[in-house]
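As a starting point, one isolated chain is supplied in structure tokens, in the form predicted alone.
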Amino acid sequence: MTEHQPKLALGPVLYYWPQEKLLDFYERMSAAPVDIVYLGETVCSKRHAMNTADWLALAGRMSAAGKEVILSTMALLEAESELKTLRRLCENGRFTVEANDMGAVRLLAEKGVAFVLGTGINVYSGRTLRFLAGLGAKRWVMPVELSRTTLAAIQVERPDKVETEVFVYGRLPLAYSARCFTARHHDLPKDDCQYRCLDYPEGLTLSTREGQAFLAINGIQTQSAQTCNLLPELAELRELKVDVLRISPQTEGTETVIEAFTACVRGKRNPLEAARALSAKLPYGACDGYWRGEPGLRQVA
């Protein structure tokens, strides 16, 4: 019996990077050993480094490099212009779309095309997954706050031909708000934010009164300050028949992370040793609490 071999996916960039930085990053990623690449702006439509045409052109280049390309939608839409972008993505006619809100699910279901359920969709049970699979979902990304116990229960009920993806590395996307926290930090209104997110290529870390790094603010998105690292759980992820492992892009060191996961998946490196090497370079440490059914900021393994 052959060991279950999950694919590696590169999630969408969650931060506001200049166009030159984004294009350079994806040029390097086109040669990286990842099977799937998610592209698009998922956090804030005011991030104008790349427009829809730019993302579609980049998708074509990444596809030509042999990657499975998924176009990601925004998680929180508030304006008609954002709805127009959503419709254009859903009607692109070539690439699969990752739906991050139920509006995208409705549009894709109406078109009768298969799609991916992103972390913005709350799939907490097998019943919910079966319902969304009936609308056309071919893959779901487990919400980051769920535990391995919950995943095991959902996997038992998972419909045939629906893939499971788990967020295994990166700052966890926890919540979205209509308010822009980065603008507020600088005493700026959201509509005149002066694109201050450009100053924080990995978000702005928040600490408790006791000085412990707790959260990171990324525009309207709240993330964990710690970096999720589930590499030590690789054997369990395989046992649970997880099909795809998602690595979230970081401003530095993404290639090193991909190389570590690739070597471990191929059996050429010890996952615990590799995880320790990755975690040693993190400014606020790693976390795996949610996976273990404990507070998310804890590191158990």
Second form
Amino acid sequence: MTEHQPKLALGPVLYYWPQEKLLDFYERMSAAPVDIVYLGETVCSKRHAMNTADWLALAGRMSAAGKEVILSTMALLEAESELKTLRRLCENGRFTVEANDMGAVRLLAEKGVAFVLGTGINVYSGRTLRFLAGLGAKRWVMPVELSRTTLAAIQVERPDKVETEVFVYGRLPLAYSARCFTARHHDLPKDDCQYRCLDYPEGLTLSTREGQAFLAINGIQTQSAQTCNLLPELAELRELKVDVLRISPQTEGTETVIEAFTACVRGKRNPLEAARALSAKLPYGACDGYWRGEPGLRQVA
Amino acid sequence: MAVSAPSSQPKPLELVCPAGNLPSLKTAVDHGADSVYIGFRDDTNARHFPGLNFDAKTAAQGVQYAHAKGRRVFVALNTFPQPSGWERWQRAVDQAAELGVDAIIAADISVLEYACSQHPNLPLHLSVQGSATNYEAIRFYHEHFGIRRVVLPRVLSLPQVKHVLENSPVDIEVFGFGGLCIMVEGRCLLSSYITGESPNMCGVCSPAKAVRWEETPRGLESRLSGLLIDRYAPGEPAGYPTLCKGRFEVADQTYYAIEEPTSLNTLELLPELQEMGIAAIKIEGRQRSPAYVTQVTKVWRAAIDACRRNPAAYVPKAEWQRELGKVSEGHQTTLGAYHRTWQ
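Could I have the structure of this protein in the form predicted together with the partner chain, to go alongside the form predicted alone above?
Everything in the complex follows now, all chains and molecules, and the chain you saw is the first one.
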């Protein structure tokens, strides 16, 4: 029997990049060895460099390049205008949608189309997963704070044909707020934020007064400063029958990360050695604590 | 499954008060709470703190006490069970039903599904931990589990609350006073990132066992799992080191980068909340003392009654604000996200 081969996915870009930079990034990604590409703005509806039509056009191009395209939706839905965009995405009629809020789950289930449960949906057990699979969920992304032990238990209860995706590389999305922390940093009201997050293509690092960096501010989202890197756990991920490995885009070096994962999945490189090479380039180091049931910022492997 | 929509005539605002133990429950009832919410002594609720909460006996006494005075008791079962702990949540739902409580406040789909199927007559409220910030999400929980009420996360502005309410099939409860979560509840993992324990998984945020206080030549320092949360100059009041309320460095500036140590206080918004048809006002603080519960319940009872009698003439009394200020975090309060400029 051949070894379980997980697919590689590129998560949605969580930052606000200018349109040119974003399109250039996806142009390069269309040639990169990732099987699945998640597209869309998931953090802040004020980021308007790409409108829904632009995203759908990009989705068409990525699909033509042979990628499985999923349209990601917002994690925090407040305004009616945000629900309107959500409805348009849910009714696109061509691409699968990743729900990041239960409002999206409702709309997709009502339409009777299969969907993906993103990191914004709290699936902490097989029971919850079974319920949502009954409504049309065909894949779930494990909440980033869950451990391999919990994942193992959920995998046992997982309904047939539901795929499991794990966030294996990138800065972890940790929290969402009504408040924009980037605007706050610049002493600007959120309604007049002047799109300052354009200046921080990887977020704004937050450190203790002892200079220990531990979080990154990305508009209304708070991320880990450390980069989650589960490449050394590839054997365990395979053993647990994880179907999809998610790499979260960064402004630099995403191709190198994809190449490293691809080579390791194909058995052409040693995961520990490849992971160390990736981690060496990280400004605030790597972390894998959540996977091991420890504080998320720890690095154990 | 269908539950009738709230009538167009606004009902009187219900005052929902916290109780971490029996004395708090009794004082809340004695001082005018319409409802009291409690939790059991384990990780099935989001205030899983040492020495806090109710066992079977005290819960039964509490329910009896409240019901004898015509008040209601809700049980919070608002964390997210993982496969290994499922039986605890199952037992907690059954126990709440046996106690004859007036509602369960839950967030997780498996808990809602179990409660809805096993105890169809037990009303369900969607906890703030359920992260329902829009009416489509509320409709989801209503259609599948027949929830009767939703507690909104503390991230919406007042006009947004109104819009949700106008499109919601169920009653709306909002936070009126107390500790301020500024992240969407149910979607904040900051605590587990640093300490390994989060509200969703363990029912705690910035848990006391991870806290260390140290007097140093640089000042008093508070740490969470070794991470410096804040440092206080001599004479500067020190607060509990909740992760999001520390002073941190961002691009060479040192400030409360996420939020100041402050409490939410919406006393001045009462006429608007009443006018738009909010069903209930929730007071945060099951972890606080019976003295806190007494003080806050008294003030809010008086305020709600005054506002109901004559909303046009209603102005929060300076004396009420003083009393609430005394029990507020950092002795300061904010309108939070209800007021757009805070965001």
